[in-house]
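Single chain ahead, by itself, as structure tokens, in the form predicted alone.
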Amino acid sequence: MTIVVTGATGNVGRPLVTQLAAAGVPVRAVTRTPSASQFPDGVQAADSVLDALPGASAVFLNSRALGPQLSDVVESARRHRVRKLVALSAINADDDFSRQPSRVRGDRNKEVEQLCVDSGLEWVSLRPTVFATNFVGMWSAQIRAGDVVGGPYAAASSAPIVEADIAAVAAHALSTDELVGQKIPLTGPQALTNTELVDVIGTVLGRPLRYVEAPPDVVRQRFIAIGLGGDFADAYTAMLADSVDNPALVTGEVEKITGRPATTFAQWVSAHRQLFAK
């Protein structure tokens, strides 16, 4: 069994490579900078996914990492008789694209899932909710600068998932046949409003942080200032608006599949407090 991991230096790809290698699974880690990537011993680094496919039994597909190569990679996997494809999709893959901020950053969650389903190969689609690390990019600068986080919809909720938990489910999907043919919604263990998420960070840091709703134009300019862009801001705000009156879905799939509880947001913040600390 040889597994190809695309996006191998990303937030999900890197812990996935590490977990597979620790289990003794042969891994080909695809990254644009293989010489600069420090993978565990025994992991074969590759800068071309097409070159990594011959002889592989399964492939982890990260649509953002693959970009315009996505459909060619799936077709090449079929030609090389790869047995299984595991797609990194998203919990909101079926939503209107205007409410999918990750598309602005290059994710093609709907497309990667559909390509796998239509491939004729065995497939699994992982549909995680918002990543815990997203709050670093969106909030850390504000938290380092002061005690107030400004943003849209204080009552909007999410159930952030830690990327290592996504990787653990992906490792199971790649190395066993238990999840074949499933679209699996993955979440953290608790739905929290934006106000509650900021409270969690404040508790961990020992600081009295507050979440304050900001006008849409201010939110948009802030996202532009941190490099995420106006289109991202518009889609993110639209996505949050849907969750104000509908608490975020919480599933138990991480524990069901891995045999251990999903990591809480508080646990993740505690392990990465330096990302928010002054």
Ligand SMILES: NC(=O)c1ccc[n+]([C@@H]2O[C@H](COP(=O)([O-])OP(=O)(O)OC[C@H]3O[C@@H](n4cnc5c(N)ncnc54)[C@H](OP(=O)(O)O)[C@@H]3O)[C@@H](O)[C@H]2O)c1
Given for the second form:
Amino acid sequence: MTIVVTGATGNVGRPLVTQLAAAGVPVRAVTRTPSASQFPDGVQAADSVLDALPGASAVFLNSRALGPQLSDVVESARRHRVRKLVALSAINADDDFSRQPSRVRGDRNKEVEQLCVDSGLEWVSLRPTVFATNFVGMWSAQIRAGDVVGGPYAAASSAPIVEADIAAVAAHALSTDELVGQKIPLTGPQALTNTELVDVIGTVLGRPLRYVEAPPDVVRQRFIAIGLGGDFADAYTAMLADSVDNPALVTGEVEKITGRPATTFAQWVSAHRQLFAK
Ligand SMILES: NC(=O)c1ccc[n+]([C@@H]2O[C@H](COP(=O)([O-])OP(=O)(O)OC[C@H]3O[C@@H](n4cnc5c(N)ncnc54)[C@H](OP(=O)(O)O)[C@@H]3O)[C@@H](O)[C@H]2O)c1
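To test you: the structure above is the form predicted alone. What is the structure of the form predicted together with the ligand?
Next comes the full complex, and the chain you just saw is listed first.
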């Protein structure tokens, strides 16, 4: 069994490569810069997904990493008789695109799933909710600078999932047949409002942090400042609006599939406290 992992240096790909390699599974890890990638011993780094496909049994597809190559890669996987495709999609893939900030970044979570379903190959689609690491990009600069986090909708709810947990489910999907034909919504173990997420970070850091609602123009400026842009801010705000006073879905899929509880947001902050510390 040889598994090709695209997006292999990323939030999900890196822990996935590490977990597969630790389990003794042969891995071809795709990255634009193999020489700088620092994968575990035994992992083959590849700079071309198309070259990595011959002889592979399963492929993990990250649409951000694949960009315009996405459909060619699925077609090539079919031609090379790859047995299984595992898509990294998203819990909101079927929502209106105006409420999917990821689309502004060019991600194609709906398409990657549909290409897998239509491929005629065995497939699994992973549909994670918001990643825990998002809060580093969105909030860490504010938390390093002071005790207030500003953003939209204090009451908006999410159930952040830790990327290593997505990777653990992906490893299971790639190396067993148990999940074939499923679209699996993956969440963290708790729904928390923005106010509660900031409280968790404050408790871990031992600081009195507060979440304060910011007006839309300030939210836009913040997203522009961190490089994600005004359109991303608008889609993110629209996505959050849906979850105000409407607790985020919590699924037990991580625990059901991996046999161990999903990592809590507090555990994740505790393990990454240096990212938020002054
Ligand atoms: N963040 C969330 O809350 C969330 C929630 C649900 C679903 N998702 C979906 O998950 C996927 C992203 O997964 P991820 O966070 O693991 O990916 P990532 O870390 O952002 O990127 C994975 C790898 O892809 C390569 N890459 C990144 N941007 C690229 C670009 N513009 N062009 C070509 N290659 C690029 C980079 O590898 P090299 O530099 O080594 O080539 C990077 O390490 C997206 O489809 C996203 O919509 C995200």
